[in-house]
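Read the single chain below, which is given as structure tokens and is the form predicted on its own.
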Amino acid sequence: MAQSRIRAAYQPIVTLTPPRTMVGEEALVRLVTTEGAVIPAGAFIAAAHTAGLVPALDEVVLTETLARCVAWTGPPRLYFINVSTALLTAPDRLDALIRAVVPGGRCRTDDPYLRSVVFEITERELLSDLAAVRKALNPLLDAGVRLALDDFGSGYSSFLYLADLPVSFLKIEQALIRRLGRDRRVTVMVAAVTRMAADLGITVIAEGIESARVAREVRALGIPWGQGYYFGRPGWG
């Protein structure tokens, strides 16, 4: 898998209260075939895990996104980047990647560019070794990088993660979001999580919003930010 065929596509994250504003974007890994076709992560990420290539994918996406952050001259914007435990627990490599892209950037320096970066970690990654992940994150957090817990509700959803990690953003699994307004139990659960996150000072982001109906349901629960095809598909621009 040649690195030149790996690209980062970017999907907007927006506020849900008028006037709707783009506040950030998530970097999503894509594979571009030799014929130019774009293949989403779901079609190849399992094979990449099996082959041990996920850290290499992370490096490409991280490098591209940091460069995009440095080049941006518009209104403030957050850059959400999925990072595997394998890369997080290789601090020297991570530090080298940041140094290579960010002017003066390093994991132990408070840098204005790094304050625009949000690392997304899934519950699956945290299950491997929460203590090791927290130790690896400390220098990044000191540098200004923020943390998002991704796909909340797709696994064990242990509240210990919220208690033990300085999470700034909570991204609710899209399978739950799509059931809002049609499944009372799910609606009650998501509403409770949203209230709890607000009390903890955590910003909730609803994933997978694909229709005006779902956008209305999400907004009615007080979820402040959203992401999904309804607002924009991942792209290069």
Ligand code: C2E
Contents of the next structure:
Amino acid sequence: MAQSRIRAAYQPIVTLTPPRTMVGEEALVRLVTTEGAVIPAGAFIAAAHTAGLVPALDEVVLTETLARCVAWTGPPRLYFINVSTALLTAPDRLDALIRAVVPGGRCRTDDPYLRSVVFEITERELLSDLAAVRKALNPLLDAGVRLALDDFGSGYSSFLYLADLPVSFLKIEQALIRRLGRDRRVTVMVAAVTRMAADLGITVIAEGIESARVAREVRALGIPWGQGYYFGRPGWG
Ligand code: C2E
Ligand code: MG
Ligand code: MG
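I would like to compare: after the form predicted on its own, may I see the structure of the form predicted together with this ligand?
Next comes the full complex, and the chain you just saw is listed first.
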């Protein structure tokens, strides 16, 4: 019987200074219906959360992405994977995840700046116990996985995360990025966050860049990396 299926689409993450190079890609879960329609995560992830299905989706995406990472033979790339804190704090799931990731050590490269696997963390439900999340993450961090704080500035991703978790990347919320250069308050805020991140040794990624104008604004603030439809849409390629 034909069934809808879950798979990951991949969106490029690029350097903003020339020559523009692809440094990584983000895995984004998609539902492909029996008719071949592709439903983006944004259309079903909230319902999946309510139904408790997100850890299962995360596992599919993680497995697929690690296989992609291992198969990749080109220049080093980072693989950004969204993981729910529900997955990170469920011990049985986490065990499976660690088993999946540790062999993924093969896809790490020699370049210390470009180790491969990055987990993106955000919080769409309640602020959970950060100490527990931190503890759960330790074996993964020891295995070389790094962390990105997703949607920073959205209210789903707070300074407390930054204070308590060893974050390597900060992804600034697209709703803020879109207002750069047109809204002075937002521009000042994003500039300050960028400086703070630099002081903390954290790489900033601007999300949701849709135009050359916004790409220029982002670059003018010294944000090193970007992602958005302007550079490439999520796809199967
Ligand atoms: P996110 O992680 O912040 O991902 C960025 C979202 O913005 C994606 O939507 C992406 O397709 C979209 N996007 C990228 N560039 C642009 C742009 O230039 N303009 C606009 N308007 N949108 C852009 P998507 O794939 O629908 O995902 C929505 C959210 O669902 C994600 O936000 C993430 O929080 C969550 N999600 C996606 N995949 C997974 C997954 O495998 N596991 C978990 N737990 N959550 C996921
Ligand atoms: Mg993300
Ligand atoms: Mg985001």
